[in-house]
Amino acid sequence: MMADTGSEEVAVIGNTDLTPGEIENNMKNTMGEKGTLLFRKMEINVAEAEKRTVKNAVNMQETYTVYLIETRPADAASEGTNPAPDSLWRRYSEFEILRNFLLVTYPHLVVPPLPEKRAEFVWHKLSADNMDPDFVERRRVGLENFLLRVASHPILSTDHVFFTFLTEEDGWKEMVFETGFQAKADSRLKALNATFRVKNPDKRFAEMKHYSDELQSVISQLLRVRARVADRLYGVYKVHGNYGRVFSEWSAIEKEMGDGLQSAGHHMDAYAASVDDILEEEEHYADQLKEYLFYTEALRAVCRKHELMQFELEMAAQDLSTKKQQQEELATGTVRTFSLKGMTSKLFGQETPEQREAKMKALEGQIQEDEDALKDKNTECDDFVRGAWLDIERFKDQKNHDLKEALISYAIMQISMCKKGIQVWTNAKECFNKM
């Protein structure tokens, strides 16, 4: 929707409502135009992680982790061939550069997040060290998931910089920095300024921003609860090891009851030891929740960009309105509002007709340029809104599916864990019956 260039009213950009049918058709058209998604053409794996130690610029040792990315044509298996994969190593910082590039280049898209750089929401027996092997392994899985998310996106998957990230080890950094994406990034202060000064925020984006804040809060609480439960669960399981020790000691002083007590003690020891595998599996589900915790910031980034574009549009419309008022004042010779120019005219006399004519001509040119620029900005903003809502709808479907599956799987795991506990005590009861 165009801002009215002849009025002080400023329209909210992009208030073009799309029906679900239109959104679905647009998505199909977009995917058709972009061709087959990259993940259907190429197998992508982050196969392993490796710790490396080098000397930095100040001759001090620096330890970091690199990740092996392997790619091969997806149709190789169907054709009966099994070529060796192409492979290259990437640091986590290079993944960060790639994602920052995608954020700047595609501000209207919900760019998939990276896994955490340092462990968050950990229970006390879990290491928060970013070099811990278990943490590095979970981050390897998260980085692979990030690449697959991008490769399955109808727009991001077609990006040349992303493809080069997967296939060319040397020169990639230089190539991505040559795009100048860093200079195009909006500063946080600029975005914050727009948030507080925008006069006509789009209600849909405001609601989406609020929703992302609420979703972040809910998932954070869920992860904290899960960490507390893990702490207590670990203690309960390990205490069962004391049952095992006591039963074993007791068996040593009994003749008829000894074998049964010792067998029951073995079951308790096995039960106590099983908690490590259980909580390791739980971390997998926690990481799935964390992905959507970080997705909330990606949603807010889209909303902040919209606010900034809306604010810039309002400022452009306001500037155009001011120039039109100046044009009217020059044409009529009247000043509608108090200004330094009006005071100057009263003190030193009116401008000559020639001066007024020159100013009128200059203003006409500026007004025409501003009208053209405002028209282009309106078009750009409308395109942003359409693209953003199309991708937000895609993200919603993905989120609903993924979180539903994760919660169901987590519930199944908890049920299985309880059944194992029942089985342990059932076995112990049979041991007692045989005494």
Contents of the next structure:
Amino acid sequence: MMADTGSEEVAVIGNTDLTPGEIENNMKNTMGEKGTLLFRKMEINVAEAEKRTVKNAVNMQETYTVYLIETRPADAASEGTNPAPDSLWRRYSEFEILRNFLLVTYPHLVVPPLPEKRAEFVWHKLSADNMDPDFVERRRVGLENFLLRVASHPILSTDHVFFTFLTEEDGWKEMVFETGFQAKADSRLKALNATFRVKNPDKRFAEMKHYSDELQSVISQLLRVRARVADRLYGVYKVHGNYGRVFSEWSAIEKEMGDGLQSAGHHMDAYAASVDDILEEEEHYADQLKEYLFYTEALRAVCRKHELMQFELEMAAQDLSTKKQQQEELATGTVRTFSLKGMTSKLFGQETPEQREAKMKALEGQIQEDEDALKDKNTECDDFVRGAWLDIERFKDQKNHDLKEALISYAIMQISMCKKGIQVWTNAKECFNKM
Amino acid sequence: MSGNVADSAISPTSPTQTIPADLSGQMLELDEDDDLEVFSKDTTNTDGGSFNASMQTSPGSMINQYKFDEEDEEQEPGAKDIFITVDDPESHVTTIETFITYRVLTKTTRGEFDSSEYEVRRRYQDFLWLRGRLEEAHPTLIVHPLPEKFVMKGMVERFNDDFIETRRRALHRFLDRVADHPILSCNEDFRVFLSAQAWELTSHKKQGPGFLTRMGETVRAVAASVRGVKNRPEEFNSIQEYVEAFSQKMTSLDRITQRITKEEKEYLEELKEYAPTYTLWSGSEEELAEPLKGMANSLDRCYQETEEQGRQLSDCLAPALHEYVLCSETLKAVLRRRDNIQAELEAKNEALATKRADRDALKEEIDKMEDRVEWANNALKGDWGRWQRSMRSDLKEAFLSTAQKNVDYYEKCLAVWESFLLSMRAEVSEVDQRAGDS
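Mind pulling up the form predicted in complex with its partner chain next to the form predicted alone we just looked at?
Following is the full complex, with the preceding chain placed first.
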């Protein structure tokens, strides 16, 4: 199921014919508009989450969450008709299967990440439990985001497995496994984790890998600090709630000050309560950062894949040059460089002319094969590089745009928080004035 | 100052003389003498305060003694005739100890002062002495508390700058309150405190009732408190109830405020890391570099504003609340002393019922005691209204300025984020324009 890596040809999937022009349009239209029309022909959303409990293979109770994916033709809304959406249920592990398939099938593309498997970087009030309803809700949003990202990718959106993931509940898993991607996934994982050294590393990819490492490190640090700051801010706001209680008690023994104190106390309670909303909004910002934290893995994977290709290319080239050298030695009978074979022939006598003839012919065949293979590999590598850089540029633009939007929404959040603070303390001031 | 060191190291209230074996008989005699001196019906000496015979009192305060709350309300703002400042803390190191003195500057037009301006240096012990004298002279007046001798909480060092500054302010407030008080401000010890040079103060401290007189008073007070008062007037009961509840509330508010300060400090600790992380990130980026730097810059400015807001809390609200915690203790002591005075009278009345001999002498004593009780009750009643008003005004001001500071804080942060938002939006539209043009 290997789609063309760099070509502009689009596979036809049902009634979703995407021309290259439309692909380009998609790219432009989909920047930052995650909730609206993305996949030209289809509206996608992850509407609900539900808990299921089944008996598993070893006859034990297993509880997991499933998510409802709804799809609807995009033009339905514009035409005024409102047909019921098609829908099916998927669990998180199926999303993982889809993503692994895409990773293996399109190794040159930066494949969008899934939301985190386990809650990380939580501040103490937020549950780290996977079954917690808030976590499930945030995961639902993250999964929808994943689908929309894939749907808005010029190449990934055309993938048949992706399409059937959205439209065919039964038999999808079997179909995917039949493609044999699992074996490729395993070998890919092995290769990515192997250590090897490339003689002439591509500077651009090396820099990109370095960048992805830096980005991963700095976003992790940011998320950690944010969680700690959130924790502390929570404490500051909540202690003010005690003022409310004591003011109320105190107002009971005062005559002139009573009213002022009592109402000031209410505002202190409101102040203490306001932090919950503030921090909930901030979680959204943290989620946006997390997405890009996970994106760094995908970016790194592309660079590593290229490194691997480069390495294999170098090995193949080296292999070919060794064989050519052997050919030359056989032809001229001289041993330019030391070789064990050469020495043993010298020691144990020369071969017969017929033997030498046979060897030379075999070697020439191999060389011819190797040269063809190397040419193919080179082409493959060039295609990879071209396709990868196209996607990396696309990713860069998307990242810059999204993160700017995230910073803007953070500023808006802070502004809202400040306005609330001004309101509460101005009210409190009025009450104190009445004391 | 150096010549005084040895002297001022010895507190006038801590006895250095040896105590005679059996004082009981002598002390009772002294008791009655003291009573006569202090609580005579002589109207020229109704300020039953200082034992210094050369004391002069301002006529105004004597005449209007029981009506001073009215006087307060009629007083024009410009009528203040004494201004005191406390500043310039200086450290003095000797072989025995290290201590701080403060400059006390007084400007006054009052008659009992020889001059119109005085500049003296006083240390904390001197303030303690003064307050002690004021309380002795006026057991049922409410004398503003002094800052505590030593703060254990938070491991504050005695000579830490913040501690010295907080103490300086509290000492100033103390003197201001005394100066504002119609009766206390006329006290001779107060005048001496403000005007005497160091050696003069030391010798003045040595005068006055000796150790034996003080011992007598203490014994009386203990005896009275053991007896307990039997028929406390209802108004003092309600004051008592109020004071207990008030004391609890002040203690709670003090604790809450300290807790907020602690939480804010910890918040600042974590916040400090925020801006540098964004700066670090900006180093890896091209197009995002400026926005990220802008973010770091905004967070930094908010950090500074948060620091300043925290200072307001600990410089203004916390000391005010703490002072009223101390006031509560003062009020409780005043109520106790009033009770004790009444208890003495009740004891004497009981004695009258049972005693046969000396009934006339006892009756005379009882008359004097009744005067004393009436005087004590009126003093307290008058001062109570006064105290409530100044409490209300002090705490209202402290809360108001805290609320205002918080409003200012949020307004400043708002401005920071609005300007960041503006710059971000400008940049985004610029980029969009460029993309549209290409």
